[in-house]
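One chain is shown next in structure tokens, namely the form predicted alone.
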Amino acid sequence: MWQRRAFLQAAGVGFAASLLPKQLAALERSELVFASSVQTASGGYGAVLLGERGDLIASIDLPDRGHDITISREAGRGVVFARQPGTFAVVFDPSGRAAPVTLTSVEGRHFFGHGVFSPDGRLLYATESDFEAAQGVIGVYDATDGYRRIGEFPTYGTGPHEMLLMADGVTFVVANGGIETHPDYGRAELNIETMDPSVVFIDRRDGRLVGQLRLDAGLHQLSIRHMAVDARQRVWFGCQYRGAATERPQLVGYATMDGEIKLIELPPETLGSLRNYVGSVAVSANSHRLAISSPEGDLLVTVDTEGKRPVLVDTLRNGCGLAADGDGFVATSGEGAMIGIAGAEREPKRFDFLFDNHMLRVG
């Protein structure tokens, strides 16, 4: 039951009291709580909190399609970021006592769908693009002053996507996807021939570059996108290839603050089924397994993090969202499905809304 207590701490005092009886019953039946952006049955967009059995606990509306979510116990708030290149982020009170607040990206910037809070909840950081300069930045927002934007520092690359905070509470790891975008051109990718992806470690206190790692120059079209950190502080990442469709480079690897970056070897049949696209990455609670998803290939792959080899392959149509569920995983799809894989015992469930690309286990 500690997971439910951790969620209630993250949600803030009074969350349970704010729920309707049916929602409260769903929370009481759940040891785990998950969050995801969704598309509603009416065609609108929102974000939901779900119990481990798939019961709806809470929801909020969004002005457009959301992407990833972060929640801070210390701030008592969560944030849903717009799908890149989006211009909004919605700050919400999980207890429902305060109305959501919509943040708009400042002139010359757009969001990239991801962000994190500082350990004390006083600052919010978001991956953004200085799109005229084609450079990534991390926007810094004061959570104690209406989420006023108080500054930024560089990500030392183009197209920053996911960012995570390492266990030291000081170092960010950022995946610079290497792809230039501009709001005037929607999701068009403007620099495929000159892409320069990297994994960077940044000191969150002053924006200082701690380290920057790149794959071999011949893999410069391998966009590094999403990440998960294991108990050994290895940063596992998944890639999306923008080179020739007939080529099949490796798509999964890890990086360390000691300067190592390496792709692992997935077998040809698995690479072929992934179709050059990894959508989400998650590490199991015991760090023994890594899960990756490919909505392009309708594939879910579980990897042994020590042997660095795939041990399970599952199929899920348009499956992308992943989160640890004990020593297994919960997976969600753009078709509205939610299943357990790699030992997570749960009955498959289908919803009347469609899941977006990411699933967060809260707490």
Contents of the next structure:
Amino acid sequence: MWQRRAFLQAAGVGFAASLLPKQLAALERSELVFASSVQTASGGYGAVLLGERGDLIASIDLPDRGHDITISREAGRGVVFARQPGTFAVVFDPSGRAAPVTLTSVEGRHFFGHGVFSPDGRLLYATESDFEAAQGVIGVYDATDGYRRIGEFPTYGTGPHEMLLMADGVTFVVANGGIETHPDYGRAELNIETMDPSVVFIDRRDGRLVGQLRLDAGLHQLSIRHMAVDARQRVWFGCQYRGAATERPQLVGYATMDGEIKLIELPPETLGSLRNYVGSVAVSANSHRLAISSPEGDLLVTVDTEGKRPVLVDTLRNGCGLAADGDGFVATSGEGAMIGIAGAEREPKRFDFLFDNHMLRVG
Amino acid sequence: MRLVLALLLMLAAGPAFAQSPMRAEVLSLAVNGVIRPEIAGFKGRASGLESAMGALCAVPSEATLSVARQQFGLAATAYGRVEFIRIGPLMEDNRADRLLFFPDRKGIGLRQVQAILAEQDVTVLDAAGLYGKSVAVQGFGALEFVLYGTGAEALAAAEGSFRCRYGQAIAHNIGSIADQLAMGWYRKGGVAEHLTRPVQENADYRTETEALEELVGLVSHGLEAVRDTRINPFIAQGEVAAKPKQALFWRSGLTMAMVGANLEGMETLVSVSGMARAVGEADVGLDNSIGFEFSNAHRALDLITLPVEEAVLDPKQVAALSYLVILTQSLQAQIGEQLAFALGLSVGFSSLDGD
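If the one shown is the form predicted alone, what is the structure of the form predicted together with the partner chain?
After this comes the whole thing, all chains and molecules, with the earlier chain placed first.
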């Protein structure tokens, strides 16, 4: 957990000094800091940093719609990635001392909306598409040299979406959603018949494939997209189904570096309400709970990670963003709501901006 | 606190509509007044195409070839009117891709069709054999190449026999799929029933709101698909020159007829179902605004009279194409955002698919 003191240390003295009194007061009250991409009231796009109580601490403007955010206290920087098939990522200084820097994807690549820093904050990794070859890659950027792109690794699949770094600090886990897109055709999905999604583990030192896991062949239209890692290093994932709406495959599962991949059983009424779409997943701080969201079904489901069964169902219109919050979760919506679920006691709030799909707990 | 939360969410959720007779009527009109008749129309045109291909193969001539090509256009545009209805039977058994695999970015389908013709692969001539092949060689894209691609002139004489029989097999496949679509939309306990009488036991549509969300989403996504796959890929973009051969049906000159059919199909669903009239008082003008924008799209389409490879060189027609792109954006915002909000639907910011 990155609490206020650690955040202040990471951000440096200039962070607090540069804040307006009201923002400083917000930070003083805060134990946690959240970050999310948003759409502003005027229809523009940006990213916000929020305190534990939902106080707006800082915001930055974005040229277009952002998606996920990653922050490294070692680097003293955060990065907002453009929503796929976006071509920018904005590096920002949470203290506001340094002006944001916009990275542009290199020729023949676009971003997929997710990325991570190396543990020492010296390298930034981003999921990208080599769209001519319809292959996923991880772009590698040198944070110590103006975020120069210094290379790339394959993701061993098409349409990589979320990537995370495992606790060993050297293994990436990447969700290859399996869906081919190409900037010439917007967001049109070009290979629904032949989709091949997978979860892959990749050594970040040399890009070597450590392991690749697939669900049963009959589930090849189940796009694996978002993930969260629990204390036992199980990678929980949420899927989006591209087959017929009358089919209701299971949408949530976990994978391990030992080669296990399994879907858990959600009851039919819960699956029905998810509408074949999981938009975000998060694991609670104590690792006992997993939360998944479906903005299409206005549903938030909390799962017991040991019993592997749902224990709580909440509704939130357009709810998608999820982050650990105490023993429970904070959830945000595309209509500007922020609520606590599964034991996270917090007053519901509503903002004049709309939250994008992901909420990051900083730390 | 739960109560406060529920209240807060309800208040902020925009107009909250309960189940209403108006919504039931919209759903019923959408299915019975639009989707079923349009699918039946496609089935009829597909049958006409099958007959025409049969006649061409039986008596190859310029006249029968001309009729087959004409029937191809009628069947393709009839499908164009319904292809945005990507639910129910169209989404089963890869039928949408089997009817029309597009875009085919790497030209894989074209190469496969050329190989079938070059090798005279007789396994494609019966329904089961064709079904086992790539989706790209089974539908309208493949048949367009058969009827208009390199070597198509052979169809008017006996030397085009294999090519013709392959085309006939494709037409038969299109006809069979059209039959399956029509049956699917009348199947007991099927998608039509679920959309018009949504109940909790359904896997797909459990409430009128979910059913309406689906219909509004179909139009919104359909408009996006027209823009992103049928217009933008072939018009000039900044420094990048126009690529007319990326256009759907450039060989047959049906590119813009297909776009017109797509838009007409969506316009018909919106206008006949009355979905944009089932709104609160504050939004009564929306139906009219949407209708006005569709009319603008038809006027722009009327200006594009040249085949695409010439249209992309003509400044007036280029302007009309660019304007069409803007109109699809504007229509998508009107339907996918304003109308969705006016109907209290969850088709909002976070729930746009694909992320």
